[in-house]
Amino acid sequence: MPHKVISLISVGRHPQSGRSRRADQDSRAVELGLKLAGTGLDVVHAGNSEEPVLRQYAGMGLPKVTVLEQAESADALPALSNYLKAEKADIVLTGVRSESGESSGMTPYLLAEQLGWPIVARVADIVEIKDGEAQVLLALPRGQRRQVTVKLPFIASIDNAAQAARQSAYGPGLRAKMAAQTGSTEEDNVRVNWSEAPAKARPKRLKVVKAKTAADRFKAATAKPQGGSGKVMKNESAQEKAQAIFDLLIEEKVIR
C-alpha cells in the first residue's frame, strides 16, 4: 500500500532582489516528496490560489497543487492541521522556515504538537520506508550525517543539505490544476499586531581562539557543535581532501 506523502509549500523571497519565488527549502521538500511518492505527491499551500509562485512548484512535474483558500491575515495552522487529519497523511515535508512573513520556523513544530506526531528536524534524505518506519538521514555540521529511525506518521523539516530542486518548466506549471478548498477564517492575532521594518546589521562578536599551532587554530575555526547520540556517517574522502589541502598550504607557507 503506497504511503501518503504531503509537502507544504509557501511563497519565498529572493534574498537580494526581494522578489517572490519558490522557497528553496520548500522546493527541496517537494523534490524529496517526488522521490518518495512520484506524481502521487500532494503539495499543499495555505493562501491565495491566484499566487503566480505556485506555478513554479507545479512546473516541477506536479499535475495539481492543493490550495487552502484564505486571507493573508488568517492563521494557516488550523487549516493545515484539519487537512492533514482528513487526508490521513503518513509523511509531511516542510522547509525549516519560510522566507517571508514571520519566518520563525515554528509551523512544523506547532503542527506536530496539534497532531500528536513526532517531528524530525534538519532532514537531508529519507532512505527507506518499511513496516511502518522510515530510515531518515539528518544533516550535521561539516557534511556529516546521522541515521535515525522514526515511526509513521511524522513531520520532517528539510535542510539545505537535501537534494536541490529540479528546474521548473513553464508549460507544465501553467497547465497544472490549482485545486482550491476552503481554508481558515481564524485571524492570526500575533501577526496582525506586529510591524515590519528593515533589519539593521549588527556587529558580530569575534571568537577568541586559544590555540598554539596553526593546525589547532584551523581546527578551532572550522569546528561546529555536534549532536549527542546517534549513528554518525562521515565522508572520509572529503576529510582526506581537506587535510591534503591544509598540508599543501602549510608547505607553501600560506598558513603559518
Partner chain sequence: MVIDWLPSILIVVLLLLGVIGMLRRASLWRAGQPEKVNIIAGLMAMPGRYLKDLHHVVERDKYMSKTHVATGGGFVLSMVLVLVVHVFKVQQQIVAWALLGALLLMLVGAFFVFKRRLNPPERLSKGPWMRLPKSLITFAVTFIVLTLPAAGILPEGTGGIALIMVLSIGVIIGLGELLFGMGWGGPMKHAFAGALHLAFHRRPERFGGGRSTGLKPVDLTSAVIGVAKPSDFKWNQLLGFDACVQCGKCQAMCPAFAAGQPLNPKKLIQDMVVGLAGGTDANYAGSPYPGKEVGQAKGNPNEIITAGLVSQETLWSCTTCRACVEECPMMIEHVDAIVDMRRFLTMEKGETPNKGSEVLENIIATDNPGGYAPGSRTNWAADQNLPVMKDKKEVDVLFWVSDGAFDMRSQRILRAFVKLMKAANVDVAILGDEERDSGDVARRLGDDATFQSLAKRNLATLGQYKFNKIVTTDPHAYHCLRNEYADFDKDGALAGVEVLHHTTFLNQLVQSGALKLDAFKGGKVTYHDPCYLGRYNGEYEAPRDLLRSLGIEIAEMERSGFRSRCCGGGGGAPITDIPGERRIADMRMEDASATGAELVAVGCQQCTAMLEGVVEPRPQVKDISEILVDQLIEEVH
Second form
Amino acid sequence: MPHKVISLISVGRHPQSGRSRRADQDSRAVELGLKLAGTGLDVVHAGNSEEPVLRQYAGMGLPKVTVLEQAESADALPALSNYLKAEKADIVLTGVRSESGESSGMTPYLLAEQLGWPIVARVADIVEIKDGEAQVLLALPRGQRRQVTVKLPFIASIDNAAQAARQSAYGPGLRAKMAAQTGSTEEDNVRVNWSEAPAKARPKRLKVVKAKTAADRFKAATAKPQGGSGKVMKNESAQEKAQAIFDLLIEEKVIR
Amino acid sequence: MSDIIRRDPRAEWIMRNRLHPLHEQYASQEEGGEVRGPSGLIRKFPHKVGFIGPNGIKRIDRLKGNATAPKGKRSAAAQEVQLPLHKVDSPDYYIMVVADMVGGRLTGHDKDILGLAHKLIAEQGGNGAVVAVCFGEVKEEHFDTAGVDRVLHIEGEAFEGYAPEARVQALAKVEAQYTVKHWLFPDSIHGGCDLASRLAARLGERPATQAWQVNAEQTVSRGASASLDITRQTPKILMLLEECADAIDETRHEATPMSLDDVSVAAATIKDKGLMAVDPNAIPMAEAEFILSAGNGIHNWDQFHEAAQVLGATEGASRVAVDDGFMPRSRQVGATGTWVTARVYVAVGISGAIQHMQGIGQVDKVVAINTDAGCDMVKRAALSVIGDSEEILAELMKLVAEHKQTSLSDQAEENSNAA
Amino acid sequence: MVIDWLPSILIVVLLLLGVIGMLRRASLWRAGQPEKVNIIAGLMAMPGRYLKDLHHVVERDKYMSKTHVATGGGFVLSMVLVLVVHVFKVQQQIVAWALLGALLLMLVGAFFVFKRRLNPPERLSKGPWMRLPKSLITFAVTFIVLTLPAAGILPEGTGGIALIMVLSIGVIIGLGELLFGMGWGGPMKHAFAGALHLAFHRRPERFGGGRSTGLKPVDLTSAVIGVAKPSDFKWNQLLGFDACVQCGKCQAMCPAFAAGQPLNPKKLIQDMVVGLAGGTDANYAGSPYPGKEVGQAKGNPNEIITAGLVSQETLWSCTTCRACVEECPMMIEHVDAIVDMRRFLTMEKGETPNKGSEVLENIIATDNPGGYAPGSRTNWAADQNLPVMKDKKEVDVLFWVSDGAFDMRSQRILRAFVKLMKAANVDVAILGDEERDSGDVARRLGDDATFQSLAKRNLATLGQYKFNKIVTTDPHAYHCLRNEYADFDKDGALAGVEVLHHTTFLNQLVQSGALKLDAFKGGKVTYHDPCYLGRYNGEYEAPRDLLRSLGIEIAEMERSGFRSRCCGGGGGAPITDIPGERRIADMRMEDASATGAELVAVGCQQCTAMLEGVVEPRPQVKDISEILVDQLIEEVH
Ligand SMILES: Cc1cc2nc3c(=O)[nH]c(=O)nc-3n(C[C@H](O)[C@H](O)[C@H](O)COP(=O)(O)OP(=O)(O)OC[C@H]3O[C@@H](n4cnc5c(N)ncnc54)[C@H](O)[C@@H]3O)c2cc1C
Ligand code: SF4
Ligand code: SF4
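Mind pulling up the form predicted together with its partner chain next to the form predicted on its own we just looked at?
What follows is the whole complex; the chain from before opens it.
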C-alpha cells in the first residue's frame, strides 16, 4: 500500500529582496514528498488560494494544491490538524522554520503534540519505509548525518541539507488546480499584542578585554582589528610556511 | 625569530624591582635563575634560585624541575585569581538553562545564556538560582566559573545519544517538581532548538525563538527569516541566539548538584541508530567545513589527493583543474560550480579569478598557497604562503602526520587514565 | 512508335510523381502550427529574394555562387524547355537550340559541382549528396542527346531503339533525382522547399538588406508552451528546415561545434527534418554532434523532440551567436528553433540545466540574475554623482546601466563610460533602483514568461519619463530594448526613442568633437565583435571608428565583423555550461593572440568577463570605453 505523504507549504520570503517566493525548506519538503509518493503527494497550504506563490510550488509538477482557505491572521493549526487527521496521513513534511511571519518553527511540533505523533526535526532524507517504520537521516552541522528510525505516522521538518527542490516550471504551475476547502477562523490573539519592526543590525560583540594591567589595556587598544588584508609569508622556509598553515588549521579546529 | 640577543631594559628593571606588581611573573619566567647580563654573558640571579613552596617557605629544587610538573603550567595556576563566590541558599525560583553541551562541555553559546540567566535574576529580584540542565555524558569541569548555581544532570541510558523524546519528558517532570521561572535554550542546531520546541508544545507555552535582546519584561526576537524584530512580553520559554548576553567572568558559583525524583520515561518511538561515518569527500561541498582546493598551480595530483586525505579535508577545484580533467565537475568551486561555506578554504595554485571568488564569498578563513604574491587569491586570504605548492604541501603533510601521532598517543593515555 | 514516345511518357510520369511528392511534403509542413503569411506577395517576392538576398550570402563563396547560378539557372530553364520540346512537341528549332544552350550551361555548372565533390570539405554532407553531380550530369547529357534531333543536328531516329532505351534510362536517373527526388526528399528537395521558404519566410523583414533578430514572443496561454514536438513549430519553420542543403556553412561557423560541445547546427536542422517527416537519422551523412553517434536519433511529428530525437545538452550548448543564421544560404533560423525548444524545457519541464534554474529563480525574485538586493543596484554609482530619472523626469540621454551594476569588473566599464559622458557634458540620467534586468538571459534560457514580465515592467517605468536616447554598455540589453521590447510596448514608451550602444554614441560624440582624445600609445590592438552588437544589430563600424580615432590600426582577427567568433558568453551558455572538449573563450583568445595583439578591445561586459576568464598569459582585455577614458584629454576649467 502506498503511504499517504503530505507536504505543508507556506509563503516564503527572498532574503535579499524580501519578495514572496516558494520557501526553501518547504520546497525541499515537496521534493522529498515527490520522491516518496510521486504524484500521489498531497501538498497543503493554509491561507489564500489566490496566492501566486502557490503556483511556484505547483510548477514542481503538482497537478493540484490543497488550500485550506483562511485569512492571513487566522491560526493555521486547527485547520491543518483536522485535515491531517481526516486524510489519515502517514508522513507529514514541513520546513524547519517558515521564512515569513513569526518563523518560530513551532508548527510541526504543535501538530505533533495535537496528533500525538512523533516528530523528527532537521531531516536530510527519508531513506526507506518498511514495516510501518521509516529510516530517516537527520542533518547535523557540516555534512554530518545521524540515522534514526521512527514509527509511522510521523511529522518531519526538512532541513536545508535535504535534496534541493527541482525547478519550478511556469506552464504546469499556471495550470495546476487550487483545490480550496474552508480553513479555520480562529484568530491568533497572542500576536496582536506584539510589535514588529524591521530587524535592527546586531552589533558584533567586541572582544571585551577586561584589562587588568596597563599593558593589557594597551594591547587591547592597539590590537589589529579583524579583517583587513592577511598575513603574507614570502621568504620563510617551506617548513615555517607549512607550520603557519598548520597552526591556523589547529586554531580553527579543522584538524584535531 | 632572529637569534640576535637583545636586551629588554624594561624586563630587567622589573626583575630588579621586587616591589613591581609584575615582578613575580617576570621572575618566574626565567629558567633556573639565569639572566643574560648587559654584555650578553649568563649571570646567576640569586633571588630567583628556588621557589616558594606551598607553606610559604623558599625551597631550592636540586632536581632542576624534573620532579615536578613543568614550571610554566604551575606558575600559570598560581597566578589564577580566586574569584568571589556567588552563593544562593534555598532559592525561591529557578531559571533552567538547558545547555547544548556539545562534546560534553558548555559551548560559548551555553555560556552566553548562563550569563543572561543571571541578568534576568538580577532584574527580577528575588532569590533565584541558575540551573544548568544537562543530559548524557558531562565532561565540563568549570561549571563554577560559567555561572552555574546548580547542576541538574539527568542521567540514564534513555537519555544518551539522540533522545529528544525522553529528554522532553524529563524536562516536563522538572517543570512539575521545581518552581521554574524561565526555560532558556540555545537556539542552535545542536539540539537546543528542537528540545525547546518540544517542551513548548508539551507545556502549551508560546516560546520566543531567535531571541536576542531579553530583559525581565521584554524580549526582542527575530522573525521572518531574521528580517523582523518582534517585541513582546518575555515568555516562559526562550530560545536564544548567540551573544544574547555576556558570559559570566567575574564570579564563581556553587554548581551544587540537584536531582530529579522520577526519571522514568516511556519507550521512544524514534530510535537512534548512531552517527553515520562520513568520508570528507562524500560531504556535500556546500556543507564542508574544511576544503583543500586545487587549481592550475597543482602539478602533482597524487600528492594533492594524499594531502587532502591526510588533512581530512574535502577536495575542491578551480574550473581550470576541472576542464583539464584532473578533478570531477562536481568539485568545481565558483560561479558555475558550488558556492561553499567552509570555515577554512585552502586554495592551492588558484589565482583567484572573479568567478572563482564568487564561490568562496562566505568562507571564513582563506589560506593561499601560490607562487605569485600579486594574485587576487593572496589579496583575499587571511594567510598566504608564497612558494611552490608541492613543497609546501609535503611539509604540511609531515606536520599533520606528526601531530596525529602525538594526539593518538595522548588519546591512548587518556583512555588508560580513564580505565 | 511507342518506343519513340517512351522518353516523353517518362518525363510526364516522373513529373507527376514529383508533384505528388511535393504535395505530400507540403502536407507534412501543414502539420505545423498556423502562421499568417501573405501568399501572393510572398510568391511574387520570391524570385527577387532568391536572386538578391540568397545570392548575397552565396556570393561569399564565389566558386559556389557561379556554380549554382549555372546549374540551378540552367536546370530551371532547361526543365521548362524540356516540357515545351519533349512533351508538348513544339517543333521550332530555335526552341530546341535554346534548350541545348540551357543544358550546356547546366552541364558546365554540374561539372564544377562534380569537381567540388571530388574532395569535399568536412562541413559538406556526403551520402546522397555525393551522387547529385552525377545525376545532374546524366540529366544534362541525356537531354542534350535527346534534343539533338529536334535541333536538326542529328536526323530523327538516329541510334534506333537501343539509343532510346539508353536515353530512357538516362531520363529516369536524371529526372528521378531532379523531379521525383525533389518531391520525395532527395537532395533536390532544397530547390522546391527553398523556393517556398523564401516566399513564406517567417521573418520577411530580413530580405532586401533588412535585419530581423528579435525573438518572437511565445503565447503563454497555449496548452503547451514552447516547442515539444516537431508539429509544435509554425508550419513555415518546418518548411524552412526542409530547405537545408546540408552545406554545413553553419557547422563551420558554430563556436559550440568547434569547442566539441554536442551541437552541430546542420545536424540539428536535419534532425528537425527527420522529426517532421518521421524516421531516423540513419541516412544522415554529415558530421555528428561532437561526442554523439549518428543513427540513434528517431522521431516523428508528434513525438517529444528531446525524448529521442535531440538531446537536451545539444539545445543548451548554443550561445545564440547567430553565426549559423548569418552564414546559412537558405536563410534558415536556427536560433529561433533552438530557443523554441528551450522554452518547452524551461517552462513546461523545468529542466534548465546547471545554474539555470537558480539564475531564473533569482531573476524572478530579485530582478537580477545574481540574486542581489534590488536596493543595491545603484551602489556602484554612489560616487558618480549621476542624477536619477525619478528626480529628473526629463533628460536627453537615459543611461541603461544593466546588471553590470552588480559586478565589480563591469563597474569599471560603467565608470569609464560615465566619465566620458561627463567630459562631453551629456545631459544624462539613470533609472537607478527602478531599473531591472532586461530579461535577455531569461529569454535565451527559454523563460519567456519572466522575460515578458520584465519587459512590461521596464516599459512601464520607462513610460513615466521623457528622454531622446537610451544608451547602454551592454549589447544584450541593447538588443532587447531595441529589437524585442517593441512587441510589448503597447503605450509607446520607446516610440521615437533612439536606442544606442555606447560605442555608437561615443562615436557620435567623438565625431562631433565633444570628446577630445589623445593618440593611443600602447601596443597592437585587435577588436572582438560582440555577437549581440554585430550580427544582431549590425554595428561593426562605430567601435572600429573609435579605435581609429585614437590612431589605432586594428589588427583584425581572421574571423571578425559578421563572421566574428562568439566569446561563448551569450544565450545563457556560461550558466548552462554544457561540457565540451575546449572552451569557446579559449578559442577566441587564440584568435586574438594570433594577431599578435597585446590588447583586445571589446564592447561588452560579458565578452570582457569571458575573455578575462581565459588563463594567463594572454592579451589584456578592455572595453572600448576603458581605452578611451585613458586617452581622454580633460579640459581644466
Ligand atoms: C562565465 C565563466 C564562469 C566561470 N566559472 C568558474 C567557476 O565556477 N570556478 C572557477 O574556478 N573558475 C571559473 N571560471 C574560470 C576563471 O575565470 C579562471 O579561469 C579560473 O578560475 C582559473 O583557475 P586557476 O586559478 O586554477 O588557474 P590560473 O588562473 O592559471 O591560476 C593558477 C595559479 O597557480 C599559481 N601557480 C602556478 N604554479 C604553481 C606552483 N607550482 N605552486 C603554487 N602555485 C602555483 C599561479 O601563480 C596562479 O596564480 C569561469 C570563467 C567564466 C568566463
Ligand atoms: S547560434 Fe551560434 S552556437 Fe548556436 S547553433 Fe548557431 S552558430 Fe552554433
Ligand atoms: S542550415 Fe543552412 S548553413 Fe546549415 S547546412 Fe543547412 S543550408 Fe547550410
